[in-house]
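Have a look below at one chain only, the form predicted in complex with its partner chain, in C-alpha cells format.
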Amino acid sequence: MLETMTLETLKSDHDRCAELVHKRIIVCAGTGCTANGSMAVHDEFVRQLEAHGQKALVVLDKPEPGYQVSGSGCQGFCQMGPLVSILPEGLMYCKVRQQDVAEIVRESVLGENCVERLAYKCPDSGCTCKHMDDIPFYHRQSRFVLRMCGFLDPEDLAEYIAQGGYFAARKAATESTPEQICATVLESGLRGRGGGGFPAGRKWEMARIQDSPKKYIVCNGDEGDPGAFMDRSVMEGNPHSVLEGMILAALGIGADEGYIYVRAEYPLAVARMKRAVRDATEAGILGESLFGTGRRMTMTVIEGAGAFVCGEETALLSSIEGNRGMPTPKPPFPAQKGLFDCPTIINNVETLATVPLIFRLGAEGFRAIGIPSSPGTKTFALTGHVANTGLIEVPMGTTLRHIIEDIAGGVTDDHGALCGTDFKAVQIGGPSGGCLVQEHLELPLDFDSLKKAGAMVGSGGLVVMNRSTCMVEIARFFMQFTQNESCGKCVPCREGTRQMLALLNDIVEGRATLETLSLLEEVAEMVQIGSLCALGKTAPNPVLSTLRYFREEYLAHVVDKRCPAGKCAALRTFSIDEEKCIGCGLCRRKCPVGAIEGSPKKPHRIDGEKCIRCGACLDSCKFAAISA
C-alpha cells in the first residue's frame, strides 16, 4: 500500500491541510478533562464557529480553509482541566465550561484578545498567565515525551506524521540491521521507564540473540500503582510514540508480533491504542507488509481485567495467554523463554515511546539530556498536598525541591491553602517504592540517587504530604494495597504481607508492644528477600522507608499509644479548649455516646472513657476548639 502512499505525501498532505487552518483550537480530552465535561466543550466550539457561518473542522482530511477543532491527550494539568488552547498564540485557557465558548470564540477566535478570566492565575504572584509557557507548571518542566500530548490530536495519524512520526522506525525498517538497533538503543543509555530500571538495550540485545523463529514485542501499559497515571497520558495523548517505539524494538530483536497489554481501568487508553493500530495497519505502516518492505508486523491490544501484579512481566505474559496473572520464577527470562515460550521483550509505556525520540536525535543527543546514569527524561504523576497536581515531565537528576516548589507550586495545608513549612514526606513510586524527606530536597531523582535513599523511581508516582500525614497509617494504606493485590503465589508475599498489615493494624489500633515492631521488621526483611517476584520484593519498602525515617512515630504509636498527626482514630484523645469553647452545645447534641457534658454557654468537658473516638465533635465545632 504504502507504493503509492508514502509517508511523505500523507505528511505533506496533511501540511496543505493545516497551512489552511487559520487558527486551532485544541481542548484537552484526557481523562481528568473528559471527566469534567471537555467533549462538551469541543463541541460547542464547533457550534459556535458554525453559528459566526465559520467552517469548524474537526477532521484534517482535505485542503480547506477554516478552524480547527481537536481533541488532544492529556495536558498533565488535570486539576485545571477542562483546558482549551489557543494556537498560533499559544493561549490557554482553564476550567472552561461549556457556557464560556461563546466568549472565547468571539475574542480569541475571530478576535485576538485574551479572556483574562479564564487564564491562569498565579497564586503566589497573583499575576495572570495568557500561555502555556507562561504557566509557572509548564515553564519548569521539560517536556520531551509528554511533548506531543499536549497538541496532537491522538486519534490523527497523519498529524503525527507530519511531526515527523514513524520517518524513525521506517529508515530503521529498510535501513538498519537488528544489530545496529540494539546498539543505538545500548548506546543512548535508556533505562527501562518501568520500575528497575534494567537497561533497555542489555535487555534487547538479549533477545536478539536468541534464536528463534517467533519472537514477541510486549507493551506493558497495566500502570497499576495507585498514585500514577503516566503511561495511561502517553497512551491516550500519542498513541502512535508507543506504536512507533514497538516497531522499532520489534526490528531490534527480530519479532513480527506484538502485544499492547493495557489496564482495564483505562477505557480511553484502550480504545486510542486499537484506533491507532487499526489505523496503521489501514495506511500499511503496521500488517502483512511493515512499511512495504514485504514482512510482517502485527500488534494486539489487550485489554487487561483488574490485577495489578500483571505489571510484572511474566505475571502480565501469563494473563497474555489467558492464565491466571501469577509471576514465574526467573531464569528463563522473558527474552529467553517468553510469550508462547518465545523469546521476548517487555517494555513499559514510557520506555518505548522514547524510543523513536532516541533514534530522532540520535544516542548522542538523547545521551545529552539528564545525566550520564540516567540520561534521558522521566515523567512523574504529582499529587497530594501541593498547589498543582498533575503530569509532569522533567530531566533525569532533576531535585525533590525543584519538583516539589517550582513546579507543583509548594505544599498546601488539608483545605488546598499553599504553607511554605508544612513539607513532610513525598512517597515516590508507589507501592514499591519509599519515601523522602526533608534531607532529600536536594536529592537528583533518577535510578540510582533513589535506590541508595532506599527509595525507587518505580512507575514515577509523586504523592507530597503534608505534616497532618500519619506516615504509620501510610504504610498501611500501602500493605493493605499490596496485600490485596498479592498474587497469592509464594509464601512470604501471601502470608508475609497479611501479617505485615495485621501487625501495622496493631500499631494504628494501639494493640502493638515493642516486639510488634520488631516483628515487623523481621517478617518485611524476609519478605523483600524470600518473594517470588518484584511485587513482593518491593512490598515492604514503604514500611521499611517510613521505619528508617519516621521511627519515632511509629514509637509515639507503639509505646505512648498517640498518634503524632492525629490521624488515627483509635488512638486519639479529644479535648475542649476551654478557652475557645462559647458552650454552644452543639458537640453535646452531636456526640452518639453521650460522652460530652457541659451547661450552656459555659466550657464544655469531653468524658474520655465514654469517648469513642468518632470524630463528630470535632466535625461539628465551628469554633475550633476541639482538638485531637
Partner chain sequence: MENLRNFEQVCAILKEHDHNPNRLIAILQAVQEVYRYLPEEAMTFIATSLGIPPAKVFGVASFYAHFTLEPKGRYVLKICDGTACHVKKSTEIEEALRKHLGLSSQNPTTPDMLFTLETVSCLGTCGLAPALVINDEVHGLLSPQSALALVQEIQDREAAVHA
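Got the form predicted in complex with its partner chain; any chance of the form predicted on its own too?
So it's only the chain below, everything else dropped.
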C-alpha cells in the first residue's frame, strides 16, 4: 500500500531496474498494430534474445541486466505498423513481420547497425529515415497528450510513476483546496476536447459550488464517430494519465467516486483501463485512503453497448444508471443534477489526460501552447486520400494546410499516388461536423474559427477527400449513420433524419427535382433547431455544409442526372474511347449482362440500354479506355 510504499520509492525502484537494461525494444501494441500481428513480433523478440543466450526482460520487477521487451500504446503512424523502436539509439522500423525479428536482433539489438530496408522511406524524396524524429509525420507534430503513448508500457504502473505520474495528483490532494484546483484549470483556458469546447474550469466550478454530500466524476470514453480513435488510443496507451486527470477533477469538485464509460467495441481499452484501476487501487493511490490521506476515492470501468447517442452526456449518465441511453432536457445540467441526481462532471478522455500535464506545467505554461482562445493541443484521427494516415497531435490554431501537406504528406489519388492539386474537401468532426474546402486551407483549426466556418472540432476526426469523391454521397453516408443512431426520443431527430436520408437517396438515385433540394434544406434547418440533444442538432451539419460549398454538385445530380465524380451508380453512364480501346475483350468478358459488344482487336462499344452501371468494365480496363 502507498502508506508504506511511496511514489518516490516506486520511482526509485523502477529507475534502479531501468539502469541495468542494455537496450529497450518497444513494439506497438495498440489496436491497429495488434490486429496486424505485433504481439507475435513481440514474442519473437523474446525468443530470439533467449536463443542468443540473452535475458529478455518483459516486466521490470527486479534489478537485473538484460534487454527489455515491452509493448506500448498506439504510436500514431498506423499505416506503417507494426512499428518497432530500439532505444537508446531511437531506431524505428516499419511494417515489421515476425520473420524480420532475427535480423533486427542481430543487427540493431546485439549490434549497432540499422536494418535500412525496414526504416521509413519518404515517398517524395526517397530518403531513409532511421529515427522517429527524422520522419516528417512525427517531427512536424507537437505530441503533448500523446507523447508517452508510444513509449510507456501501459500495463506498468511503476513506469508511469517514473515519468512523473501521479505526483501532481498527490500534491493537489495534500496541498491544494478544491477552489485552487478549479481555479488552475480555469486559468489554463482548457476547453473540453469532446465536442463544442466548453471551458472545463467553468464546468468544474459549477459542480464544486453545489451543496451535495455526494458528487461524481465521469470519463466519457464512448467514442462513436466513424473513423475516430483518439480517445481509444489514449486509454490503450496511457490509461493512468486518464485516472490521474479524474482524481484531480474529483478533488476539484469534492467527488469521491468516478466512472469510466468505455464502449464495448474497445476491448483493449477496456482491459487496460480496468488493469490501471486495479493496479492503482492495490498501490494505495485509489481506494479507501487516497495517497494515504484517509480520503476515499474509487473508480469503476463501465462498458457501453455502442450506441452513438451515449456520447451525449445525459444519455451516458442514463446508461450508467442501468436505463436506456436517451438524452434529457437541460437545464438542469449534469454539474447541477447528474448521475443518480447528484452533481456530476463529465469530460472526455483527451480532456482528462490533459489535466495532469496542466498541473505539471502550470496554467501559464499550458496557455503558451496553441492560441489564446484555444490553448493546448488537439489530437486528430487522420484518414482518407493522403499519403500518411494515423493519429496526430498539433497545437490549437494549426492550419489545415500544415496538416494535409506537411504532416499527412499531401493528397493522393484513388491509387495512392501523390496528386497535390487533387484536394477537394475535409470532413472534420465526423457526423456532427462539416466540410472544409480549398478556401479553408489557411483556416486555423480551433473551436471558434471552425464554428464560424460552419464546422466543429468534434471528437477530432479528419477525413481528407480528393476530387474523385462524391460529396452528395458523403452527406448521405453520414446521414445514414446518424439516422441509424438516433435514439428516437424526439420527433425532429427521429423523423427529420429519416426524411433527410430519403431525400438524399432520391438525389443519388436520380429521382430528385429542384423541390427536393429546397425541402432538404428546410428539413435540415428544422432538425437543427428543434432536436433535443446535440446529436440531433448537429446531424444536419454534413448536409448543410456540402450544400453550401458543393451546391453545383447537387444540381448536377438533380438537373443533369449526372454524378460529376462518377460514384453514384444510378447516374453513371459508361463510354469507351475508341482511340484508346485496343479490343482486348477483357471488359466484354467481365460485363455480367453482356452490354459490351465488339470484335477482337477492334474498338468495343457499350449498349446503354443493357448496362446496369455496375462498373465492372471500368475496373477491368487496363488502358484507361473506359470512362464514367
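We call the rigid core the largest set of C-alpha positions that still match within 1.5 Å between the two forms. Positions refer to the first chain, counted from 1. Source: prediction; values computed, not measured.
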Exceeds or equals 2 Å, Cα of Ser12 between these two forms, core fit: no
